[in-house]
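There is one chain below, alone, in structure tokens, taken in the form predicted on its own.
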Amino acid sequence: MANQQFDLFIDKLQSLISSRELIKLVISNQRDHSSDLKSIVITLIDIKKGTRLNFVYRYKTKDTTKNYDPGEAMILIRKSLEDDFLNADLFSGKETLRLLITEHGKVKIRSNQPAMKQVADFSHDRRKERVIATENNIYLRELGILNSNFELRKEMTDKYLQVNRYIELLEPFIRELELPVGFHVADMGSGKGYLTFALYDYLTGTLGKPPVMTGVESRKELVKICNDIAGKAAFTNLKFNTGNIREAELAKVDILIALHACDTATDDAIFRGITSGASLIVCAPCCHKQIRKELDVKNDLKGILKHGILEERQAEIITDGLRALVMEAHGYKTKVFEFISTEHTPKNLMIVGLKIHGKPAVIKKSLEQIRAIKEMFGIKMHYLEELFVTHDKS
């Protein structure tokens, strides 16, 4: 790729590797969206043979790891960006650089303040650097993830990993946003607040972009607990309110989160995000009941769907597929991927919608696909569609 900006980025990366200032390189945003390889995370490590670049290849259902010497690593990185991916985030202790390549080959570099602390120890068995640190972390202590000495409780390791993985997944989407001062984040169905606190911490402490953040939860006792913890952690712009997803009073929402909202509550959350003009909508659905009741298959798929477990799984796929298409029909670029491996939780699907200026052709295609899928499975109406029909009539 003959491009001055691209070469500048590669030279910067080479320099950081040589000076051992590289913290992490994340290569993402596949050129071919059907590819199983979702991203590559690269870090420096020291092994007996010398300094190597550790490549973690993240696939849809697994991760694989390989080590390369710096020369071979640079060849592989350049090839990945020229052939397979469009974005790269380069982290050092002095700055964060983001490489953006358009589908037409235009290249841009964005420079931001450092988002991670410089690594001093590159040994292979060093403790992995986490986005959410445990040192003096009051909310993690109050939530029971850490003990009174701010040490990770062994029985809460999975929860701590889930919290960090959540932020790692959202990080590239959030960095794409042009967020106004005092932007509003709404976490619908915030529960005990593990992920709500982590996101507020990341936005405020790591990115230096403090939001006004609201957690909405129907259980009053959890709302009280979370507000008490927010006070102890001095998270002044984080408040928790009692309410439900459909009826909670909210100001303009810039980022809407709804994790594990049951059945049509996920649709209520997506609807509220779209009608509020949210720049980013993040959902992790569960309990897909509505579409399963609607299924009335009369074609050759009927022989497969006579098995209850297959019908249930098909209903989940159709439900979340239609949700993504409805979001695309309203001007969002969507991505559906695994939230966290099933060894930690079975609720592992995430739907992310990034607000863009939807092209008429894309919107038309999305609507056509929705109609075709509904016809194939005998579905009269998806609940999310119904919300917009009712909204348009009022």
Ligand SMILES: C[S@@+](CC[C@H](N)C(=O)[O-])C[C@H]1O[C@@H](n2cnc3c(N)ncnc32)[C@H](O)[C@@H]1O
Contents of the next structure:
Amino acid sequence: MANQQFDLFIDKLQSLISSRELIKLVISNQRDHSSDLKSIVITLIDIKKGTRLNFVYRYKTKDTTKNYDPGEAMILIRKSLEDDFLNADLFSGKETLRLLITEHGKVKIRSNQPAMKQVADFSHDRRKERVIATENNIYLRELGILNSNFELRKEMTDKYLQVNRYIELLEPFIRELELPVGFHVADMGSGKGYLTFALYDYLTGTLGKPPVMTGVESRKELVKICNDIAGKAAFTNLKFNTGNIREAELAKVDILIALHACDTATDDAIFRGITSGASLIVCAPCCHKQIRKELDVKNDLKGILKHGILEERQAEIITDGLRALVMEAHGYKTKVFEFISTEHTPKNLMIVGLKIHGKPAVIKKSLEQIRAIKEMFGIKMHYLEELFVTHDKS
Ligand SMILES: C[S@@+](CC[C@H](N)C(=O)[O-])C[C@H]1O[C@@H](n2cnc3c(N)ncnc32)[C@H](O)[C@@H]1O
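Can you now output the form predicted in complex with this ligand? The one shown was the form predicted on its own.
Every component of the complex follows; first up is the chain already shown.
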């Protein structure tokens, strides 16, 4: 591609590689929308033979990885941008440089403040002891968090930290529970299973309380991948089933997890947990749409909620607040908190419900608060409550 801006971007990249200041290059926005390859994430790594560029090819349902020497890597990057992709984001400690190519071949570069810091050194001697160990960890390798030598892949550092943080947060709640032998954990919307495998590993290995665990996921290709990994890791009591959170057949659930299940799928999961009498319900909601559509504010809050972004945030707070209150109204003690800094993921709110013998006065108060909040915001239909209404009628 004969273009000054393009060449400038390539020169910048070359110089960041030479000075070892490159944090990450992300190539994205496929020209061919039907292609399964969605993006390529490129970082510097050191192997015995010297410095290489690690390419993670992100496909729709899997990642593959390959290392190239810098010369070879530059040829491949140039070719990807000329033939296949329209965007590239170049991260260094000094700036973030975005390359934008239009379908007609026009090229622009935008420079922004640095979005990332140089990641910590994860060499063996400096690594903090983590609750999920990397040594010979087959599922972390199969999930692409570790490379084939069981070393943490730099570009998967955030995911590894998130997995650890999640287990560290659950630990005190799980330790409070009196769990029967062969207790059942259900992970609703288990996705690629990062957190499912880690929890199974922690319960079985660290805590010495082996569960029977089920991942429920609507995408059958992910279910297959996860069952294959469970087989390789010899996690015999962990199974993934294709199904919908709302109707999936489940044995009695003791611990129910739903992380980043979209919109009302989180409500379906909470409903399944409550009606199964789960001792612990943990969810990290995302994509709050249902309540926002219901908002019909007639009071002075209108002056604030006329701003779209404030209405969106308010709807999220109401949605998650009502979820916690519904759990309280069903005899759960709840806690709502941020589980990892937004630097790692914007979807970072966690709602935890621990089953207690709820006092009638607390239950009554929760129900009154739900009613008052709905009235204040003009909410006529609340999906989670509606599930109970339908359930009680049948
Ligand atoms: C954002 S991913 C999160 C995956 C995983 N829980 C995590 O936190 O890494 C949400 C997953 O939930 C699945 N999902 C969403 N709604 C669902 C439903 N109603 N029934 C089953 N799976 C669902 C999606 O297919 C997707 O894989």
